[in-house]
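Single chain ahead, written as C-alpha cells, the form predicted alone.
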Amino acid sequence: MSDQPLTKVVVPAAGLGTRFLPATKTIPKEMLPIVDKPTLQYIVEEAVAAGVKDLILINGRGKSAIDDHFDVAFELETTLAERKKTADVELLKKISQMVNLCSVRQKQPLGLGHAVLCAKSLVGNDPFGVMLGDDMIDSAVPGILQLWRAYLKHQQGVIALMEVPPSQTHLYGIAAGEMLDDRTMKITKIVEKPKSNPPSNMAVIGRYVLPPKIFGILEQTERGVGGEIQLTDALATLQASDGLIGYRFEGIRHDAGDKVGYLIANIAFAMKRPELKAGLLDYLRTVVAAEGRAK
C-alpha cells in the first residue's frame, strides 16, 4: 500500500469566473494565461508530476475551450509543421499527451460537493485526489503528492491546510484540531466561511485526498452556504465516522480566482524564467522608484 499510486484526480471546473468579467465572458477562467500557459494548464501539470494518469474535468456549458486546449491541434500543428517551428508543434503534442481527460458535465450550478460528486461513476472505489483550478501550488514535491503520502501513511481522508489571518477565515473552509507534527492535524472540527468565532486559522486550500466513501456523504448532504452543496459539509461528516487529516503543505499558494492573487501569480512565474526575469525586474524597480517619488 505505500507505494499505491495516486491514479485519479479530479478538477471542477464549472464555475462562471464572474470575478473577471468581461474578460470571462467567453473565455473559461480556467483559461486565463499566466505568463502563456492557461491557468488550469498548470494543475493539470501537477496532477502529472505526481503521477497521475486519470484527470476527470468537471465542465459547465460553454467551457469547450478547456477540452480542445487538452485535445490534438492537427491543423495547427500541420501549418506549424510546414514552416518547420518544430519547437512549438512538440509543445502542442506534449500538452495532448500529457494525461487521459475525461470531461464530464455539471449541468446545474450546485456547488463544490456537487461538482465532486459529478465524478462518481469515472472516480469507482479507489481513492481520489481533487485540485481546484484557482489554486496553484508552487512547491518542490507537487502540492497534492504531498497529501497522497499523508493519505497513504494515515488511511484516511487528507485536505490541504494553510494559516491565513484572522481577518480573511470568512473566506475560507476553517479546520481544527490536534497537530501530530508540525504539518499534520487530526482534524476535530472543520466549518464552511464561519461568519464569527472561526476554531483556528488554519483555511481549507485547494487541494484533497479522499476515500471513495465521500460520495455516499455527498449524496446525503443537504444544501449549505450559498444554498449550494458543499464538500466541507461533507468532509464534516466524514472526520466524525472515519477521520479527517490536514496537511500543511509545502510551497507557495497563489490564488488565481482573485484579481490580486492573480496578477502576483504572473509576476512570479515570469520571475522563474530566465528570458523574462530581467526586463521584468527592470519594470519593477522603475514602479517602486516612481511610487517612491510621488509620495
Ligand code: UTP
Contents of the next structure:
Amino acid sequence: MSDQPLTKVVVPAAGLGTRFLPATKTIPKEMLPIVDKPTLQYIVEEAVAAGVKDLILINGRGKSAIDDHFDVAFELETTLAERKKTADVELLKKISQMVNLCSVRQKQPLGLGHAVLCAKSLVGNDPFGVMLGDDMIDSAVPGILQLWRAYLKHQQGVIALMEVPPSQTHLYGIAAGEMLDDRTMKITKIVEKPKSNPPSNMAVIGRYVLPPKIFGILEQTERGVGGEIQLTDALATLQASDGLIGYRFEGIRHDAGDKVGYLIANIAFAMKRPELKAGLLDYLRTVVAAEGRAK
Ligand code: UTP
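To complete the pair, please output the form predicted together with the named molecule; the form predicted alone was given just before.
Let us now look at the entire complex, which starts with that chain.
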C-alpha cells in the first residue's frame, strides 16, 4: 500500500491568463518560458519525477500550442537531424516521450473547480493529483509526491499549504486547523480569498491529491468568488464530510502566473545554470548598486 504509485494527475491550463496580456493573446500563459523551457514543462517534469504515467491536461480555446509542445515535432526533428543537431533532436524527443498526455477541452473558463470536473470521466474511480499549470515547486522530493505520501498515510484528500504574509491572505484559499506534526494539518476550515478575518495565514498552493468523490461534490458546487466554480468551495464540502489534510510541503514555490513571481522564477532557475549565472549576477549587482545610489 505504502508504495502504491500515483497514476493520474490533472493539470488545469485552460484559464485566460489575463494578467499576462498582451503576451497571452496568442501564447498560453503556461507556455511562457522560465529561462528556455515552458512553465508547464517544469510541472510535467515534477509529475514524471513523482512516477506519474498519465497526465490529463485541461485545455482551452486557442491553447493548442500546449498539446503541440508535448507531441512529436516531425518536421523540426527531421530538419535538425539533417543538420546533425543531435543534441537538439534528443532534447525534443525526450519531451514527446515524457508522459502519456491526454487533453480535455474546458469549453468555457468557468473556474478551477469546473476545470477539474472536466476530467471526471478520464480519472475514473481512483484518487488523483491536481497540479496547477502556472504554479511551480522546486524541491528535492517532487511536490506532488510529498502530497501523495501524505494521502497514503491519512487516506484523506491532501492539499498543499504555504505560509504567506497576513497582507496576502486575500489572494489565496486559506486553510486553518490542528497541526498533527510539523508539516501536517487536520483542516477544520477552508475559505477562498477571504476579504477579512482570514482563519490563518496558511495559503492553499496549486497541488492537491483528491478522492474521486470530489467530482460529485463539484457537480453540486454553485458559483462562488468571481462568479467561478471554485475548487476551494468543493474542498470545504469534502472537509466537512470526509476530512481534509493540509501539507506544508518542503521546497520553494514560484507563482509563474503572477508577473513578479514569474520574473523571480526566471532569475532563480537561471542562477542554477552555470553558463548564465555569472552574467546575470553581474547585471543584478549593477541594478542593486544603482538603486542604492538613487536612494
Ligand atoms: P489562474 O486563476 O491563475 O489562471 O488559475 P487564469 O484565470 O488563467 O489567470 P488570470 O488571473 O486571468 O491571469 C490557475 C490555473 O488554473 C487554470 C489556469 O489555466 C491556471 O493554470 N484554470 C483556471 C483553468 O484551467 N480553468 C479555469 O476556468 C480557470
